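Single chain ahead, by itself, as structure tokens, in the form predicted alone.
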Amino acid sequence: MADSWSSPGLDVHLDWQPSTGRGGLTTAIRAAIREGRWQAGAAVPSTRSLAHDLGIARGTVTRVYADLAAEGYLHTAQGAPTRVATAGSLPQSAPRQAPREPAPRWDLRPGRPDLTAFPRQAWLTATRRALLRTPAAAFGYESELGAPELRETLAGYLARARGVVADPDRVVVCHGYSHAVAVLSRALHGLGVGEVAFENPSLGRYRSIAAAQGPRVVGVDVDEHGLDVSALDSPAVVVTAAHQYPTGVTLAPHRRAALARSGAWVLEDDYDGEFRFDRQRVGALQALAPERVVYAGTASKTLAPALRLAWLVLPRSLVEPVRAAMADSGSRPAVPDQLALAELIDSGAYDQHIRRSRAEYRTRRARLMAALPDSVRPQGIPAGLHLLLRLPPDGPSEATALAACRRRSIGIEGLTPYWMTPDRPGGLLVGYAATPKHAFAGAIQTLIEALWEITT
């Protein structure tokens, strides 16, 4: 049976039998490189340390390394450590990983903020202040509900900015919105909720997350007034009331009132409520029925998705079931990040960043709208980070439009995958936030060229 060997400085785990000698060692290292256990470009153990670890002569290892260097598996240089060859220079016999689809040159994918605008200095300052002020006890095993400092800050901020009825005891901090959907779905299923409705269309990944926790998932159609509440027959529903994703409509006042009176559990996904451009922002649905509506917010659009910071404001009767589901999930956002966000909000820097971003995204949306051909019909209120473009009924298909965009290396999405039922209208979801500011003009010009190609 082959032995598994390791060496200081690099985990090598060679399947090597000492009886096979130098040839066997060469084969074992070659296999480790081919299988990716010795990663491309990584420094390998020195001949002295590997020989000591394997209990063989240093000269044997030196000759093995020389053989593998001659074959192109290792790279040696005078005065520098020996390294595994880079992926592009490995011998053709070594298997290659499937190439990733290249990132688009022009990023117009929806639901993404401008990451180059992340307030690095403000975040660094907030992190430093939070760490200096926080007692050591805060870095222990924290409450399943999240850092008390952030929960208190969020309660005040959400009441002020979104009209949410909140207090710290009913706020829970989650490891991103996906985690929030999972723990709430699990908690509701534990309370006997066997079915959860989603808007049709909506993001499929969240439907899958909810279904994985036990409930059956069904769809309720969306029209120009938002979710058709009269068609809702489920004990729980997920809505994007302020700015429906992806159609961009707002849930009409009479339907908001009907939904609040429906008696269903409601998860209000307020994913981009800070970015309303042409009118007074619509307050949270949660204020109409705080003991039936769960409010969900996130820093993914205002700051960056990689922070994995989201929050729920719960009806009091759901606090303990969600706390238990959080404990079962075993997932928590990092406490230093929670404390930094609390400091960022308390200092006013968060509001300043949102105001700057709102002004920038408003300008971008206006530029996009002004450049669109007359044959393409935009849909949705002036808000958020994306625009839905309806194609002419007798014009090109969604697939044709996407192909024209791909030929120009435009990252964009179609509407079709969001539908839960077949034979629904197509369209293009254009995100105007993800592109860095300096590249936005080029991205829009390239998109307009693609649209002119297929509509004229």
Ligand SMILES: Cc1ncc(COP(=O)(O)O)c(C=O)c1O
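Remember, it's a predicted structure, so these values are computed and weren't measured experimentally. For clarity, a rigid core is taken as the largest C-alpha set superposing within 1.5 Å between two forms. Positions refer to the first chain, counted from 1. Compared with the form predicted together with the ligand:
Put the two forms on the same core and the Cα of A31 is off by 2 Å or more between the two forms. With the core held fixed, the Cα of D53 is displaced between the two forms by 2 Å or more. Comparing the forms between the two forms, the C-alpha position of T20 differs by 2 angstroms or more, with the core used for superposition.
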Second form
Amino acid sequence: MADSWSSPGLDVHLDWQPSTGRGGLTTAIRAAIREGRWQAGAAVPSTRSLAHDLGIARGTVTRVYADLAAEGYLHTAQGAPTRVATAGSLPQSAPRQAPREPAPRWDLRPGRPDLTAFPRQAWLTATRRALLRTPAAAFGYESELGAPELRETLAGYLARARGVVADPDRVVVCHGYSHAVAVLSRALHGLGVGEVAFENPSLGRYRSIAAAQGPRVVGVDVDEHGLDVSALDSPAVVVTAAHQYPTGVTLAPHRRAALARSGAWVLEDDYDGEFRFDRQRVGALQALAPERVVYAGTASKTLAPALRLAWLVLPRSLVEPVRAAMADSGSRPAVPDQLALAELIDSGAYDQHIRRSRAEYRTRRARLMAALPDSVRPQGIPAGLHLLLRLPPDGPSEATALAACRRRSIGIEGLTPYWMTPDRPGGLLVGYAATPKHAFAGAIQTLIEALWEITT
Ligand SMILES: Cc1ncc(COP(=O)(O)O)c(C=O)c1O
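What would you give as the form predicted together with the ligand, now that the form predicted alone is on the page?
In what comes next, the whole complex appears, and the chain from above leads the way.
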């Protein structure tokens, strides 16, 4: 057995109890390889370092490695580090790592911005400027509700761009909208809210996050005027008022007024409120009842989901409960990123990026609409990053449509998983923002081919 001296010091985790001896160690490493924690083809720790880490004799590790090499789990070669066998040569009994779904050639998944348009240069400049002028104290533990600079900047930006009633004291910066849903649900549950209503259809991910914090989750149907407010019977509700996700309708003025008067706690998820293409954007619902409506915004559509930056504007009475929930969650976005976002907004580069993206997405949506066959009906207002296509009632099913797309390597979603109740109409959710600009024409052409195939 060749010594694995040339791959020293790798830090590894093994489920191994010293009392199980050499046999137990062999089993633990075999399991680590089978489960993919020790990856196919990767160098393993040297016998010296593993023996040192486990507090056992080096000779024991050498024998274990020899046994595993004999079984085909490890590959040894003179003068080279010992490695996990490559995927193709692992023993049959070792389940291979699940093959990764190849990335679709044409990315029409909804809810994603064009990541190739991320303003790298502007972000770099903003980060550099912010870091150079920020006092050392900003890098401590203090900013539980978010960096004061960003809270102040967001209050001004949201009042200006979205008509939100905001002051810095009620702004909280969260680690993405998912985190915002979690901390708000926890805070409300702590105040005795036992049930939270979500729009039906809506994203299951956020319903699960809310339910994990304690409240029961129920659904309220959405029609062409948005959430059916008259059917709301819960003390709290989550609503995508400006552009319902996923149907794309907007909450009608009479329903906005009724919801604001309802007395329920409302979480207004304004996930893509910056992108309205036909006319002036409708201001935030929050302004109608700032002491009952929590406004939520995110950088996931305007910049990139990977930033994990979102914000809440809270009724005053919820600031302390949400602060406590934030502290309990142990999570908050990195301060340097918060400072960079504040700088990006203050410098005007954020607005500039949004205006550019809005113009681009408006054009893409218009091109998609113009290309669609008559038999599929697009639903929703001209806004956001996606479109819902209703399929003809007597035509192909959603599953048939998805299969036709999959055959052409189109990444796209169906409507069905968003329903909270069975036997609801299907549809296709087409995201026109995700694909890089140069691939957009090809993506749309391929989608149209798939739609023609199933509808003619
Ligand atoms: C309806 C809706 N709300 C909010 C978000 C933003 O979520 P996050 O900030 O966790 O990326 C998304 C993103 O997919 C969304 O689709």
